[in-house]
Amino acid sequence: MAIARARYQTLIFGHWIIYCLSLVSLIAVMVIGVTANGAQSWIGVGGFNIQPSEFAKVSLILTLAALLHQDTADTIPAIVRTLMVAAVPWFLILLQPDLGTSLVFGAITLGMLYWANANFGWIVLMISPIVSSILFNVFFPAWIIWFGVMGLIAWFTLPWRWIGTVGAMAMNAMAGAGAGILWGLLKQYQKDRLTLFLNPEKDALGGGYHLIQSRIAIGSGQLWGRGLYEGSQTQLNYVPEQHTDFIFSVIGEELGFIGAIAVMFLFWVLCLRLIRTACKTEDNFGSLIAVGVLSMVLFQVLVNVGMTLGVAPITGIPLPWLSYGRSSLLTNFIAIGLVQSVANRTP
């Protein structure tokens, strides 16, 4: 409530302070942090565990909004400056290692760049190395087609056509060939999370157990669900992490298809309101804040629901406002408070 009533414009003058404090907290995690589930992402304070990477999401949104509200992302130097600012906290989070949160940072950055008038072709080229690294090692003929398409996009969108095209194609070639090296740098549990969703039965009692039980729980809910506290998979604790990452499995089993659709509808209404706020405000800073929050929420919802259904890798991304987690819940409320502050000052 206090954030919603405050003037969000004052944050423009203190965004670098917020950004630096966020970096300090992320570095502190690596020194005095608490390790859980393979990641050193929490700091113990007064009997509670605080996750700085969650608050860093809001810090990144404010910082990028302050950078882009005057100098739009319609030039290569502006995009490079934005990516450099986002890369520092992203790298620190990846070192924890927290792959899920680092992906959220990428979604926030790309969403805000797009809203700040970045050429859509440039955004495609920025994510093209990730696609290349997958296609090169999974389905090489598709990689050849992708490689050619990226060359055409670079030729028609980048300045200095020859240099830009050669650079973009070289970047995709190196990403594809170097994917094996990067794969070797991942922890084993991260590899399992990224691949076992395609065939969870391959390790039914290990890495694939979460997804198999989640599918059973959601499927058993059918249309109307089994009723609150009546789901066998969840009440008998067959579904691991059901209060955090797999909370949607509980919804699917106990409230059924109707309940799951109702939850998704509420998220859709929220995202629609965020888009409306971003479009109505005449202040670029406020508009970018709304889009940054939209990118954060939308990406987390899609990935979390997708991983419980088995159509996305299990990355440990919580479902906003529903998954248990003090830092995540507080971060989401702070983000919505900022957008409400923007909406309150929009005619």
The other form holds:
Amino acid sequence: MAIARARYQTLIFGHWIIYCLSLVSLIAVMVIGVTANGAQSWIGVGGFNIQPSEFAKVSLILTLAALLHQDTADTIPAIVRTLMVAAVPWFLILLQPDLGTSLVFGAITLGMLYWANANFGWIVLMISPIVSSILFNVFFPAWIIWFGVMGLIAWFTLPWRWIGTVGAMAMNAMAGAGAGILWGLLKQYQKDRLTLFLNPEKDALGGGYHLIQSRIAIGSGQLWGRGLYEGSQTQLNYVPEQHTDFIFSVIGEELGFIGAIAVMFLFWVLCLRLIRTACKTEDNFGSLIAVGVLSMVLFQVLVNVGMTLGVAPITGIPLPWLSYGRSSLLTNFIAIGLVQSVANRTP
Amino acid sequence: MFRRAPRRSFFQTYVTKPLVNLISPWAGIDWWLMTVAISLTVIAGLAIRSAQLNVGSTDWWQHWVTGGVGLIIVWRSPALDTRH
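Okay, that is the form predicted on its own; can I get the form predicted in complex with its partner chain now?
What follows is the entire complex, opening with the chain shown before.
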């Protein structure tokens, strides 16, 4: 009993230490980090390259679970406090610049806030500026409708109706108008990644090359695939980064539709078990950990598979357990280990 | 009078009981999660090997080694008590 109690105390009260360590490692990356693919995200330690931003995902899950397990996120101050805690590592990762991982941080935060009883309308309002910035510049009439809907959501959900509604609408208007400025802050390769998935043929030998080759690889796999080690796209290295972010194209080509569906089925089982653990446990802290891991895995799978198929922008997000990368793989196992510790004590 | 402890066979003493003691701390873990994580790592190793066949790099096996380290972490993690 004493040992169990001590371990629990360590994990709950140690979350700030874990959080601070992850911040220190993220700052260290900016000072002594190694640059690859346009991002300064790795630190060389003993001949290995470690990516602290991957481990920071678990650190964020633990920190937010410890913050939200007692005080639920059903008040504005609780949400602001949570967002402030998540914003620091998120900002450090955005500076690397690692857009993909920073998006995963957003998904983890929103998923955990929802599970901690945050009003769903508030979560929609939180992501509304991003949608506004896209709609304002792509299809203005849709932005007008979006703007109105956000006003209604703010009116019916925020505590101070007039101030809240005006604030939410002003935020959306500024996000829409200011998107051009933010766009200018992105690097050219990030701009290409965000836009070329809509029309990769526009730059078939440049920014769209990844996507075109990936789609050819997955399509050529047909139903049963070309066979392991037999895919021409894979073996002739037409798909860049095919052992890391584009590993799903290898599976699609060599194992075919059946193999790809089998992999998706495994992820589906994993997500179901995470939801089951989150629902069954009587402990808020454990439940929030399971939902944090679920948000992390689900978002990465959807975006990674989406980007190999051409329905999501290429953002450099690895496919959990499948993409080559020690930091990413270890992070996923640590996350599952935490969920196992929750499941092990679920009645 | 005291009650005599039930006698255990050699098999029970040296095989069954140590096995039960070994597994019992993890009796409540989710075996589906373990199975899926291991399966995905195995598939990944094969896919990475395929992707590396003609590029000269042959470190695909490191994915399995890292997975093995991860598995040890998962195996030890249920000892942590996260209840509150």
